[in-house]
Amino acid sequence: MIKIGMLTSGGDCQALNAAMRGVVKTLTNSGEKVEIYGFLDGYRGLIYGNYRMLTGSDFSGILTVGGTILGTSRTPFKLIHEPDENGINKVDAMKKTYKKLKLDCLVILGGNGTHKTANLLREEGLNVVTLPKTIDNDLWGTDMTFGFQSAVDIATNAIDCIHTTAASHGRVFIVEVMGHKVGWLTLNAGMAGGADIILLPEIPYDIDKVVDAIEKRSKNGSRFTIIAVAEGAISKEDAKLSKKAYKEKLRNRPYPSVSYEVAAQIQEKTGREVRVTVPGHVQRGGSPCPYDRVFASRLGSEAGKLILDGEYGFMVGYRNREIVKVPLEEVAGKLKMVSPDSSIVKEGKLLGICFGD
């Protein structure tokens, strides 16, 4: 009999169903005998042992089905320490959850602080998996996580439907493309969806350059132009700041976001209307592409062969073309970032993309 928890953690995502069907299908299929805990909103359900059992019937029809069947929530790891305001010890309940319940494995699906939190219970003693799961495909030690791929084709979809708004009128537009810390899915998102100005938290921009981009495409005949920003864009100017002045300059802003900041300054220094789209959660939302049904699927069966190998401590990636295991002790806590150097960004440039730098 093997026995295993589930849980989803940190921002749902396209292909958190897929994967852990991939899981399930591959266990009931080699034979052995499973039970499975479904814990309810994310660590949340591991830590207050809120469950419930799962068949192989949970997981059929789920291939296509965006968001999680097990609901989810954040649980910072910076407050994982912390008891809760009942004085419970977040780690000791988990821990003692999992052993009430004689588990053999916990498989855990989730992005930068889940993967965190996962090592910790790894360090802590208790057998765990775990899949990359995150829209901005920012984490550690795999090529591709599940879910950007889908998210890349609905914010190409919101800039490809701006194409035709922003020609008609001859405007600037301005796409907000999720992604605080990584650029990844901008970067994609942008390059896929024809944008002309792509910003980027790891780049930081200055707006005269942005400016001398939009002039220079009216003087080659162009009526409008695309401006792909990332949540997490950031100036030249605020980037020297300190951590602490940042954050507080952040507070104070009059602008709902950094896109709505960037338009005023456009059109301050241009005179031209700018008009700012933001399709937000949408970029999370809907049936995975198929892409993601079958990267999922086979990131899920790996994860199966490892519990039945007995192998733990470790988190399914995928390098070079080829699905991999990696040591959770190098995933944790370290970001992938866009690096200004990259080809990518390189290629971007050769083809005309302005990057604000």
Ligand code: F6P
The other form holds:
Amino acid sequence: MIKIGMLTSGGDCQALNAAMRGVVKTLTNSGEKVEIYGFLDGYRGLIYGNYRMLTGSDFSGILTVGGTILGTSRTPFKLIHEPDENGINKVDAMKKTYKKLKLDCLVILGGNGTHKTANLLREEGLNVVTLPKTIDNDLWGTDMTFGFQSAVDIATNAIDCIHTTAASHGRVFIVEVMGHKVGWLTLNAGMAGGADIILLPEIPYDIDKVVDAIEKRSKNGSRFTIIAVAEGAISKEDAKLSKKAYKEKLRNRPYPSVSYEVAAQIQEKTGREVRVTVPGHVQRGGSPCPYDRVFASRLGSEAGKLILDGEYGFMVGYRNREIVKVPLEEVAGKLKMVSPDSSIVKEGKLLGICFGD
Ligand code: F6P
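Next block: the form predicted together with this ligand, after the form predicted on its own:
Shown next: the complete complex, the earlier chain at its head.
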């Protein structure tokens, strides 16, 4: 008999259900008896012992369903050692739940913050296997996370739709793509959608370079310009500020997001009409794309195999086209960012894309 606890934590994404189904199918197909405790709403379920007993049939028919059947929530790692409002020590509470249920292993699906807590639980002696989810694709130790390709499809579709209306009206259009800290999604959707300018958190922009790129296009006969802007895009001047001063600036910024600030600056400097579109959480929603269904199923099944082999303390990731197990201590606390010197950025520049630098 194998007793596993499973939870999904942090912002949701497509293919969480597909990944969990992959784990459970692999375990149940092995012929082992399996008991599955589904903790509700992320680590919160583990802290407060809030779970549902699940069987194989709960994972049937969910391959194509977005979101997570377990629910999710954010439990910030920086607050993990602080007692909750009732004085409960969260780490002790999670260990207590695990021990009380006599679990053999926890299967944790999540992104960066989730992996810090997963690694902490490993250090505290719990058996943990994790799976890399996030539309941001910013998890260290894996070339790809599930959810990312589905979000690229959605953000690309948004840019495609904007393209036709931008062309009709001869306007400058900004599409704001998710990603506060990293720009993988903006970079890929921007390139896939033929954006003329792409602004990423990792490459601070100079607004005059952005304006020059728009004017150059106009001189060359293009009536419109498409700009893909990451949520966390930052100007060169702002990048020089301390973290605290930048946060303060954001608090007082008279715009809902960076895209509106960029739009106002372009409008002021060029006199052109600029429109902003923010697809927002649409990018995290709906059915996973076929790539993510296959990818998450493969990761899930490899996680199931690790459990059957009693190998714990790993994230199942993807490197150089191989599914691999990556020690959790290597993953936790690191971000995989877009390097300004990466070949994809260089190729983008060769294609004529302006990155504002
Ligand atoms: O981590 C995924 C993500 O969708 C980011 O791209 C985005 O910046 C953030 O979550 C939004 O968080 P929330 O759902 O809490 O608004």
